[in-house]
Structure formats: C-alpha cells, structure tokens
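Given next, in structure tokens, is a single chain: the form predicted on its own.
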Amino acid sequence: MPSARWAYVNGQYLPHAIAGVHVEDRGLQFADAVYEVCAINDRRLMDEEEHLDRLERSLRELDIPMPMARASLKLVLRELVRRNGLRDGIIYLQVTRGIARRDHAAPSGLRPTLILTARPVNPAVLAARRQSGVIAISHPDERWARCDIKSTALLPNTLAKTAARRQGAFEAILVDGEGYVTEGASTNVWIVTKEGEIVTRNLSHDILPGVTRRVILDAAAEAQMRITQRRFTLQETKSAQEIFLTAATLGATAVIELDGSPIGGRRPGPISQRIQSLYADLARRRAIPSA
C-alpha cells in the first residue's frame, strides 16, 4: 500500500493532502456540482457503467458537460486505483460547473472541474455490518424537489444522518409530508411485507435512482424474484417482516431496529441476505479488473 494517498483534479494527479480547487469554483460556492461513489472490490470497479450512466444523466439535467469522454474517464479511474494501491475501497468522483466570479446566474461556456479521490475500506467491517444488521430512525424529508439528481447539495441529508448518529443509529429513513418513506439519508430503502412482498419506492423526482438498486432489480429478475415498486408508509415500514438498505458501500444491509422497535427479531432476514448474495454475484460478474 503506498504511504501517500493520491487525488486527481483537472488533469493532474496530486498528493491528496495538497489537492484543491479554486476559491470561486461553483461547486464550493453554490454546490453547483454532481458526484458518484464507486466501490472497489478486489481491484474491480463495481457497477462502473451504471455509475457513469447516472453521472451523465445528472450532468444533462443540470446542463453541465462531461469533463472528458467516458473512455478517458475510465482510464483515469483505473490509474487512481493503481496509484493508491487499492484492493478494496471507494472512489469519489465530483464534477462541478467550473470557475467563475461569484454570481447566482451561471455563465455559459465554463470548463467543468473534475475531482477524484480514493480511499481503502475494510471489507471485513462491511461484511460484519451486513451480518449483524443496523439501527435506523425516521426523519422528516426536507430536501429539494429534484432528489433524482445526484447533487452535492446534501445539507438536509447530512443533518438527518447526524441526527441518526447522535441517537446511536446508522441511518435516517426519510419520510415525506404525506407519511410515505422516500429513501435513506444516503441509501435506498426496501421492505419485505408480512405477505412476503418485496417493495421499494418507485422512481420519480422524489428519490435518487440508486445504482445498487438498479443492479439488484436486474439480479432479482434473473433469479425470477418479483419486486414491487410503489410508495409505502412509515407505518407499513415499521410493521414489515424485513427492512434493508442499499448503497454502493453497503450492498444490501438489513435494518434490525427502527425508532426503537425491533424488526425481524433484531437479526437480518432471509430475503435481505439472498438479495445481497444475488447482487454481489451479478455485480462481480459484470465488473472488469482495474489492473
């Protein structure tokens, strides 16, 4: 493992400790930026194509051009994995609109800023979390109306996540004004009803189209498992047989307690465990080694 971490900013590989952007970068000034987080598993970039698909969609929605061609970006991702000597970890990718004199109205023709960082993760810690399950609380969804765009404007998410951690929980499950669960502060939410129905929220502007969510739907279809996409209430969630969360860094991780009430006997259930196994298998089959 290299002794120093490396980052990438606008065409340069830089020591992580000194990498930075201009003080008037619009990502810094206005959160005028989007991001992706891609897991690295055994030197493989997991769900890479799906992450890049979503990156391009988010940029189109905000009228920000891709900072480079997809093929070139893939080369940069792999070089950053190599320079950081990562076997298991994550890559964080951020694209901002660029640098301009501070003004709410965005000028045209800016050159996007591309930022990449990488760090290791301990796969044993992630596996242990899936084995034991996690605790969650419910929290009002106070985010903007375009949650389908993976914007860096995450203040409501960070406040919800911080509230969860202060209460000894791992995640905050967000609830809209009508009492329906949208998603987690940094996850998609799934339930298994008492009747055995697997449910996740349908896609709309209200939730992020999770990459892990997308691959799980593919894996479930391959295994001939039926998943329903619809709204569900917090009350239905609390009475569910199982709850699990999905994200690039989690796979499928069970919630064993919500707002102090036990879920599934306070242990991960068979459906969430099978979903995790199916997801891990499909994601690995699709992944290409980075080196």
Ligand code: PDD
The other form holds:
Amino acid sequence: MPSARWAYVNGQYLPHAIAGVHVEDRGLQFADAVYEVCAINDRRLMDEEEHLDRLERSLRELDIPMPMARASLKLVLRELVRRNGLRDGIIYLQVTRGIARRDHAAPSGLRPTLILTARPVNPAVLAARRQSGVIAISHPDERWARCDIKSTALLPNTLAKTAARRQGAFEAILVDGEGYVTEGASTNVWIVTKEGEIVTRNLSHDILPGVTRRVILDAAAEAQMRITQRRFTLQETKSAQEIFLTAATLGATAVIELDGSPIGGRRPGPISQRIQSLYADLARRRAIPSA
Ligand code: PDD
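Having seen the form predicted on its own, please provide the structure of the form predicted together with ligand PDD.
What follows is the whole complex; the chain from before opens it.
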C-alpha cells in the first residue's frame, strides 16, 4: 500500500515535498493559469468528464493549449490516484501558460505547465460537516469580470475566505454591488424560499459554472424537482428557509447561520439533504472506477 505523497509536474511523478515549478513560470508570476478540483470517492474520480470539459473551456477562453490529449490526462489522473493510494481525496490540477522571461504580454508558443497534486480526505469529516451544517458570512464580491473562467487568480476569494475563518465561519457568501448574491468564495450558493422554491443564480460571467451545480440540476430534473435559475439578493438569502453550498469538495452542505442569524432553525433542512443524496447517487452512477 503506497503511503508517500506524489505530485506530477510536466511529465514526471515526483515526491510531493520536492515537486516544484520554474521561478519564471507565468502561473507563479501572474496567476496566468487555470485549475480544476476533482473529488475521489471510493477510488473513483467524481464528475471527471464535466471537470475536463470545464478545463478545456477555461483554457480556450485564455488561449492556452491543452498540455496533453484528454485521454492521456485521464491516464495521469488515474496513475496519481494509484500512486497516492487514495480511496477518498481530492486532486488539484493546474495548467499555467508556461515559462517565459517576465513580461506582462504573453509570448505565443509557450509550452503549458501541468501540475497535479493529490491529498486524502476523511469522508467521515465531510459527512459530519453535512450533518451539522456550516456558518457563513456575507462579503462584498471584489473579483474581476470573468468569474466563469476557473483561473488560479483567487486573491479576492482567499481574502474573503480568510475573513470568514477569522470570524469563525466556514464560507464567505459574495454579494455584488447591487445587493445580489453571486456565489461563495469557493462554492455555488443555493436557497430554498419559504414558498419552497429552490433557487441558484443563473450562469453568466459573474459566477463559476460549478460542476456540482450542473450535476445537481441533472439529478433534480431526473427526480422531477423544479429548480429556478435567477438572481437573488442577500436579503432574500437571509430570509430563506434553507441555504446550501455546493462544490466538488463538499457535495451539498447546508448553511445554518448567516451573518449571525439562524437559518432553518440552525439545522440542515430536508431539501439540502435530499439534494445531497440525489447528487451523490447520480455522481456515483456516472463515475468509472479509476484503479
Ligand atoms: N472551488 N464557485 C467558486 C468560486 C469555486 O471556486 C468553486 C469550486 C465552485 C464550485 O464548483 P465545483 O462544483 O465545480 O467544484 C463555485 C473549488 C472546490 C476550489 O477552489 O477548491
């Protein structure tokens, strides 16, 4: 059973502790890079095709070539799961534009850098978090105008998340200049209104098209549950019956307190729980064993 941690950088599997990139990699110098985060559940890569679709889209939007053919990338993902002996965990995949002498203008023809790291996650910790629910704060959305691209340029997200953690909260729910919720610092946000309407923000340049969000929409359609995709304000969020967050690393996890006010009696509500079980079921059915 392998126990050492392995990373993959540009064609080489390396011990995690010594894996690194060049000092003039544009990912390091400018955050000129995109990423994906994929959960491993029972040795399976969850929502793999959707993550690779979004990776290709992010790269296309920034005119960065795919670092290798998709089929080869899938083999590398599987090998990394195997080498790390991961049963449950997370894979982080980053593609930067490549290495060049520092200049804001990107030269053409660079060879993209591919970085993959992996780490185990204790599924009991995720389950306990889903059972208890989490605390959130609201925070101004101070990001750029292309939040649909999964760029590693995450400074506003990390500042918001750090502010949340300092206040004892798990997530920062971002609010745009008009008072509408965009998404979480690293999650999509959903509400269930007092009338029972399940709402998540419509896709645009303002939010990341979450893979978990996408799969939940499919699972809900299968179960003939109606979901509305529209903007909703922070005010509406605070008076919601339920709030939940979705991400590859979380599934659907309920928010039980927002800005100090209890949501749904400080307990995860039935819709959040139903959505999580529909998501887990569909994602598992779609996943192919990786090792
Ligand atoms: N974050 N919105 C933002 C800003 C995100 O960073 C993420 C994911 C999501 C949810 O997307 P998905 O369902 O595809 O994971 C929404 C990952 C987990 C991260 O940065 O660690």
